[in-house]
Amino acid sequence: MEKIFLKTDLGKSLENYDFPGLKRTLNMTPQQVISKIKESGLRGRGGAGFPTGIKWETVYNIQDEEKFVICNADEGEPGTFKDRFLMENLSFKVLEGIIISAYATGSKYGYIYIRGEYVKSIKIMRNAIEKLYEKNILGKNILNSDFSFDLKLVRGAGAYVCGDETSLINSIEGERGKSRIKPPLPVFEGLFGKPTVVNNVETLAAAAEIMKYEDNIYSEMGTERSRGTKLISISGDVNKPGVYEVEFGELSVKEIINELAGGVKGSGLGFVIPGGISTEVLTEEEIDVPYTYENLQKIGSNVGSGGMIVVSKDRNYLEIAKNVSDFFRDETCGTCFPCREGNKNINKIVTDIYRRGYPTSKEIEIISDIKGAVSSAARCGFGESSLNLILSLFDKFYNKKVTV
């Protein structure tokens, strides 16, 4: 069943809702405020896993007079829409989230960068951020202490490489959303070339739910290495596709498919892509795995973004693995020259593979070649993950089945 935490305020609205996590975070030091989500384990949600605590203590530590954050809202990731329903039903609980992390680090000024086809959310996060100012939550001396706080909503423009950080800085600068490379960190020089912490959506609503409490129970969830919940947006072959919360570490991705989504439709499982297409499949053999970060990485994959697809035997492997590069193939910024063209090149191999109806073991090896190419010279997660589930999907099924 369900864990329920970062739901817990389901259903209420902003001018039910009191800012607990807030209030609680004004009477503390931004140290104190640090030291909390550091204990609490809390990682990245947006699919690296990076420690939030961590990031927030890199910044608070840098002194400079200016310093950002940014609220990453930009959720392209097919089969991942667990952001967009925590900012169309739990808006206040991101802005709480997001101003926490504002003064834990000591910035003034923030952005949230939302996903431009977004439309819902995007009215309903503008009408909050006004309500917000009206209630003086934000703007000048909030709640009548001495910390100040802007914050400022951009609409993306649709670009599937802005979710990377560096592309999402460029983009909020007027440029075009393309990576930089690194280092420096945008932690030590990001937004205008100042230190600048960019978070997850469901990462800043989880910190406004971890300080809410006086004692630190996320830290009493999940496992020693994945703490605390999980949101996941399960699509395709289920009979219940949904938002679901789940405690690292107490369900399988096997009960996860069958007891929260009710089961897989059609002629039964064919695979399940564990964490967005960016991630590595898993076969029905694998998924009697508890959903943490060490368990699904120890069999080759990911807990990624947490857009979870599930796929029956009754669909065409090959016209997926072709719609999957399709869209790396457009969507690749083209900055990376091995990230572009590989991509390009990779979507020839699969097309053909596609229209023939079987792949070559020589052309596995080529396309393993290529993934280690532009895994080796991409500056983001796009060049590095681009490959994953194409190869998974070909190595899982078709590999022993081929020999030309």
The other form holds:
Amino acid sequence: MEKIFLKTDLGKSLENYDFPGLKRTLNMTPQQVISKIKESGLRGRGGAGFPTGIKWETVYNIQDEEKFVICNADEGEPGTFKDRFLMENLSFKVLEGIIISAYATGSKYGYIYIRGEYVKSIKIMRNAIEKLYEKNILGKNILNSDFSFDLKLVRGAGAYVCGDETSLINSIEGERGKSRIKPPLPVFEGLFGKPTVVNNVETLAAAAEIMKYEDNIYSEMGTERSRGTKLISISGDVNKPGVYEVEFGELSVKEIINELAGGVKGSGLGFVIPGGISTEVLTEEEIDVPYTYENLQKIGSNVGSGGMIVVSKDRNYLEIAKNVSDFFRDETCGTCFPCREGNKNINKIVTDIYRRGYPTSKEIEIISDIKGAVSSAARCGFGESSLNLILSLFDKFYNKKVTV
Amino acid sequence: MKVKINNREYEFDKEMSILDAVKSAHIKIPTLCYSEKLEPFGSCRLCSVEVKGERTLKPACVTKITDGMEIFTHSEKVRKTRKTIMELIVASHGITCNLNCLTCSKSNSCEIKEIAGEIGITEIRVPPISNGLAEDKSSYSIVREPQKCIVCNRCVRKCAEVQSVNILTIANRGPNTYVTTFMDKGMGNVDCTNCGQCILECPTGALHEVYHTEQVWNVLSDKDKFVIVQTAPAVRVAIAEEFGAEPGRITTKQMVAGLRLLGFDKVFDTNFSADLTIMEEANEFIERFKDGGKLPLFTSCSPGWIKFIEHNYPEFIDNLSTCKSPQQMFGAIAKTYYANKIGVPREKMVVVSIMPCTAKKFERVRPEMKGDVDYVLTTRELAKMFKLAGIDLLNLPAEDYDIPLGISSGAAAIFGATGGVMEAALRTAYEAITGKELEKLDFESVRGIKGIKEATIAIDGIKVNVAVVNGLGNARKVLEMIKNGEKEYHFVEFMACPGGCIGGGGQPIPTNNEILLKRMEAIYEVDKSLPIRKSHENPAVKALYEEFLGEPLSEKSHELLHTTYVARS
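Form predicted alone already given; the form predicted together with the partner chain follows:
Once more the chain from above appears, this time first in line as the rest of the complex follows.
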């Protein structure tokens, strides 16, 4: 069963939404808002899972006239389309979350950075921003409070790596889309060198919904380490692909596939990519696992972005490996050696394997060594996770089959 | 701060990077994208170390030490990771049979080779992947071979951070990431100053000078040609490094002997024309100072600096001294005065320069210079010619330069270091203005490696404000300050390269701060060892004026020794 929390208000239009979360927020102090978000247990939904309240609190505590909030809507992880769903269907709730985050952190300016290919989302969000300015929900003295906030929409130019927060900040500044060296973290020195909070679309929408209620009902959902609900975008070989909302710990990956997504198409399940192509694949034996951060980590994978791709036995796994590798080869920013050269070389090897139809043990060894170097020494999260899927696929399906 | 490095405790009293901390413990961590002159960049990841409690390895160049940190610089995980990264780097370097280490410009100074050895690479399991990019031969000074480029960004950063010239950039992404110039126009078609600092910075052979060695071999074996050579001040204190000597070794006389062995008909000295430059430039300064001419006067010996100002600050062109550089003054005098004197027709005479500089190769072809200099070899190229001819430079017998264009003063010798031109000019200007003998010849305030130096010199009760600037990034700073009225100078020496000519783009590699200081010491030693230390006391220069030019700034001088500039913006 889906758990409807974020999806509440689906079908409403901006005209008949009255921003209850924002209204409650404006009657509270920023500290109270931060406490509530911290208590809710909300974690960043972009993939990294960092506690949102702590991020906000850090920026709130820094004294600076200029601070920024950024909504990261550069949803580029293949198989992930839950942010697009939110922007197209609940634009007002996303914007509400951005304004709340600005209020809580003491930021007067914000950006929403939307993936360039999301033409419809951009159009909808642009319209919504205009309307909110007309309704005095953006701009000076929002809803007649002391709080003023301006929001600008930036359209991404098509680089996957700009979903990494420091690369995204570079991109907004007009610089080359490549990661920055951390520290300093963006919360200390981000956009234009100022304290900056970068939050994912889903995170902000969840924050808006959390703020709607007097009680903290979010904190009562899910497990201790995985609070609340999560939007999962399911695609691939399932009968009912789409965006589903799941309460953490209530369903297993298997149940999500069979009960929500209508089961596997074709002659049976091959494997599942649980959270976008930066996460390790799960075999049929592994999918009976409760859907939480901790349970997926325990079996060596991750919730990731929530982009679940189901692959049936009928597919050519090596073709999938090659596709994934093509993607990472082309999308690395090209700055750090292990990521740029590692993905380039692995792509060559994976292409050879695909053409031949099977890997050799030497190839697996090289892939594994390169993966080790990239994961432990790459400059940003992109590189670190870029080879998770490929190595796990070879590991789980080809280790015994390889020819010597 | 207490830090454990490889299980041993160390104490540090200030914040620093892991790399610096480890260095002070006498442990070497391999680095490739790191350079002491540049902001740490963290792209090669070779310096990654294990830090207790951290999930991933940490790049030592950009990670600061913290109290209680436990660092493992060469653990098994670190060694394995470094080896794999190095394999990938070597593969990306695209070595093929036609492009191998034997023919490479950096065959003796390749950082990849050095690091691969240190890391202990025993096999490269991935084949080279060529980037398919073509050579950039558009420049008169510098060649780019992108096939050898590993995209470490050091040239890009050097050009931007140190020189503020910004002509190199990174284009594309992913596997197609490459270093290029604006719109792929090529280094000869953008605002490149030809300073060659990028060559010094490049860890591979992706950047090198435009070679003139073949042409020089050809003229040397041409019986119809009368080939003379001039050697710049900074070459004699650096070339020995190419033969394994400690930096700072002076091999002037051995170099002269070596040049004779190569077959040059006469071996002359750019120091002679440096003295001549001082005669003209000091008098130009005095004239401008007395007659209310355009001040501050800017020196004009450094062709990289000249091109920089032509591109970026054309409004200051009138501040430039109209004096040609010593290289070009030499060419002009050699092909007129000297050619006449020995009865060799101009067409038969070939003038070769040995320069620490790549920009001199461009200066040579400026139309204003009328082809007075035929070929320019860098210090590195001359070393290669010596080696090719089997010349054991360090052990050659000492020989003197030929006369008359080989006679020079200590004032000329110091042209090779930042501050030298200023000091030489002051020695002459002081005596010309006051008519008195200068008691203390050393102007310490303009010496040293600092990027911007200032001094006020009292000459006959008149205070002269001077500044000495090296490195184009510093030049930009000073020009901006002059523009804003923050600074008022009378005379400013500018050199394109950090440290002056001793740090030129044609000098032995490596050229780092430690080496620069040793070359600089040697330069001042040369000055001290010479019997004549003031340009106006050079007898050959005096004779040149008496026999040919008349006096400084004469009509003849203007025709042969002065030039004009063009706005290139």
